[in-house]
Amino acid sequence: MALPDSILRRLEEVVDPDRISTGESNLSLHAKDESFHEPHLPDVVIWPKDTEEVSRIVRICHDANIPVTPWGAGTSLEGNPIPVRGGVVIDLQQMNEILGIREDDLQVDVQAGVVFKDLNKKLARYGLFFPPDPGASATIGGMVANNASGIRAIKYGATKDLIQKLTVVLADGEIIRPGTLAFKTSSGLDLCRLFAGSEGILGIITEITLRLVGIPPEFLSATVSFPDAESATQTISQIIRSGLSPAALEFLGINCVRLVNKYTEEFDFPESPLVFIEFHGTNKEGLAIDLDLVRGLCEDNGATHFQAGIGRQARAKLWQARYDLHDFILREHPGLEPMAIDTAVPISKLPALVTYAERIALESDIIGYVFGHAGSGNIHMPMMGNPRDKTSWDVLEDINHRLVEYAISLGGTATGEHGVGIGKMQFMEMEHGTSLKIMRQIKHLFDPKGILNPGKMF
């Protein structure tokens, strides 16, 4: 159903003509993200500015019962930012400005635009950088929505570690700054933990203060083949328990090494199950030392090749390999679709939940490309198929749903960085049980109307 003229008049007088839409082009490009689920038009596209104006355009949707959906960079891949009661799609991507560095504080402050790779180019300047990196081109806002970790989240956290304040629109416009700029606080209740996830259905968040870390003098890098999976994946969860502190870990199963070897000149890794590895510090020879010991923990579980003293540009190259991946699988596929898959467990039962996984797929005759951010315990297996074509992708169904229950059977979780969206609403009464309950009393408590990304979460 169309928006009522008056409320499409009302909007225009918020923002510049050429900063809202009703074209048809817009609004597929605002349909749907980068996941299988099916589109679903918005009536109306609004590319605010600043928080002030996102607050009139919310107030005014508010008062007409008009759903509203945040968009980022449209990079998601469960379906959280399609607008699947149409409405409004506020994109935030050209609240772009970064509106201040604060060096000797490690913090900046950001609009929710930001992409998170051009903030870290502006910090390499002043020796700082912001670790999360969920490998696409991501908005910071869409990061913090979605409390995004990525590849070193095992050294630094995820977004949600690093966030110092917010600046939040409400369901009814009203415009609330939580957090403080201290380093730590004991005062009240963490508003900024509870936005960092909640998808757009709480706030809509349009700033962002972030702590940073600087960005350390020497990185080590090496790569470690194994022999199957489980001696790659219990490697990983020795090194955890070792006290060793890796600044990444990263697993990837045979079927990505090849994808790696096929589509890329620089590697040609043994075809088996290879594990990277990266430690941060101060001086090499520290460096050193930790991965002479890694070294010793790798061939103790029957390592096969151990590649170490990775120079800059290699590791460079290596990181854009793994970053790439996904399009490799794509590419290996054409005209069809991934199902993504994102679990994460403990550390101790990283193992029990790849083997689990690789035979499940082989057990259905299904390629699964297994690889993830195995210190910790998150593991992805995309799948492809075609959603048109019901009797297959059922299959695929089957298999995740079979891997996440899985997964929550060890204590672990249903999405690990993807976020709930759509498509994993249907597990959060198996992760979460009566809590489910109180989670749904906050979202009424926020947004009573159910304005704020309608059909998410639950």
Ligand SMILES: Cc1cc2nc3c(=O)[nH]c(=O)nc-3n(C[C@H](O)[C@H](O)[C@H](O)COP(=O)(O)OP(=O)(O)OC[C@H]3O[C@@H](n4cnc5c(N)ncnc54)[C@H](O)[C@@H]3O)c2cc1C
The other form holds:
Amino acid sequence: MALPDSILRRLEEVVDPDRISTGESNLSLHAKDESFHEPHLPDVVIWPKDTEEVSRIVRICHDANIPVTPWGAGTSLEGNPIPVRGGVVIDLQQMNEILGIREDDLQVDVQAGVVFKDLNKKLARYGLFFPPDPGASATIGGMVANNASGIRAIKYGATKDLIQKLTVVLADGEIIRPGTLAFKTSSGLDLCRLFAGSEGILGIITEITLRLVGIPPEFLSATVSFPDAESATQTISQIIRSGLSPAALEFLGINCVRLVNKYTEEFDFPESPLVFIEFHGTNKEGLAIDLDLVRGLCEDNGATHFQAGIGRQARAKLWQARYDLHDFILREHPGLEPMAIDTAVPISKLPALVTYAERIALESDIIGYVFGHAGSGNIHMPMMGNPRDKTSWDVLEDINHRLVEYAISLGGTATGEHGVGIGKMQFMEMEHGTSLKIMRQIKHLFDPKGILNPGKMF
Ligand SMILES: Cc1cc2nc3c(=O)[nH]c(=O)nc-3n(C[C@H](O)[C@H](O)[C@H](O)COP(=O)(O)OP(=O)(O)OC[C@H]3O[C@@H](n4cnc5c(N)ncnc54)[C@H](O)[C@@H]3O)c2cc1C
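Next up, the form predicted in complex with the named molecule. The previous block was the form predicted on its own.
Every chain and every other molecule in the complex is listed next, the one we just looked at coming first.
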């Protein structure tokens, strides 16, 4: 249904003319995220500047039954912000003010459109940081809505663990402010956690108070090569069980190591599975003891190459290479699109999941780029293909299905951090069973008309 002119006129009354657009290029920029999912054009894109404007926009849409899809930076990998039913996209990127830093309480108040990298640059002056790191230039609102996590979740948790308070515009335009500034609370139902991972289907998050962490004075990193994926992932599981507390524990399968060697000048790792390890702490001596324990575990599991004592600059390059892996994979397969795998399992089941992923990739004759935040049991395997070539795309769909099914059978989940979006909707019943009914009822309670990011999650 095209947006009636009368509604467009009313929306134009809410924001300045340069913050509302029906122009083709703006609509196209908001039709697709970073996934392969089919683009859908919205009817109009609006860039509000504060909560009040968001509320007025949503109220108009609510009265007229117009779909509303919030948009952060569009870096999702499962079609999460694609406006599948058209309507209004509310792009929060101009709500990008850091509203206040309370360094003594380790808290910051931000508007939802603040990009987490910009936030961390600012916080560095205070010796503080916000640990979740999805690599891409995501907004804090998008990170809350997808419950993003990334490489440091193993030590500091996911975004949901660091939310103190939210400001949310509900489907009828009402503004609520769940949460507390206190470090702990037992007061009532935890609405902040309900909005974390809600992908824009329950409300539009406009402001967030985050809990921060002090930047650790010392870092220690190591890279370790293993003869096979099983010994690498078994070691990861043992490191966690031994009570050590790494800040990052990343796995790269052999195909990923090849790409890092090919596309970076700095690195020439042995062509075998690789683990990146990082410890954060207050003094070098303590970290060195931890790393020695890790070295012992790695050697016991047959590690073939252990490099520690990586300097600050090399460490930055190492992480950059890890972040760039997604781009390396795209560069290696020009013209093809990635289907994302984002399964997560209990840590003891990691070796089984990785071995299974590599085996079915091999059997299906596709290149399995297995990597992930292995320390938190989260494994990706982007598979490159052409969504318009049904026969070959069906092979990828089948692998996606088998891998998710296997992860769930191991007690795991279809999505560790990317969210459900469009791509993982098909697994919700399998993963949640009868709980799905309650989720649907919650959605109905918050959004009885179904206008918020319709066509997603359920
Ligand atoms: C190369 C690459 C690597 C990545 N690596 C990781 C990773 O390691 N870990 C990880 O967790 N993710 C990763 N991601 C995925 C993505 O970056 C995250 O999911 C991120 O949180 C999305 O944020 P965004 O601002 O782009 O949100 P968008 O993609 O714009 O939106 C995300 C979802 O939230 C909704 N939404 C957006 N803003 C709001 C709001 N203010 N209120 C309510 N709903 C809202 C949207 O409707 C959508 O459903 C990666 C992506 C890329 C491209």
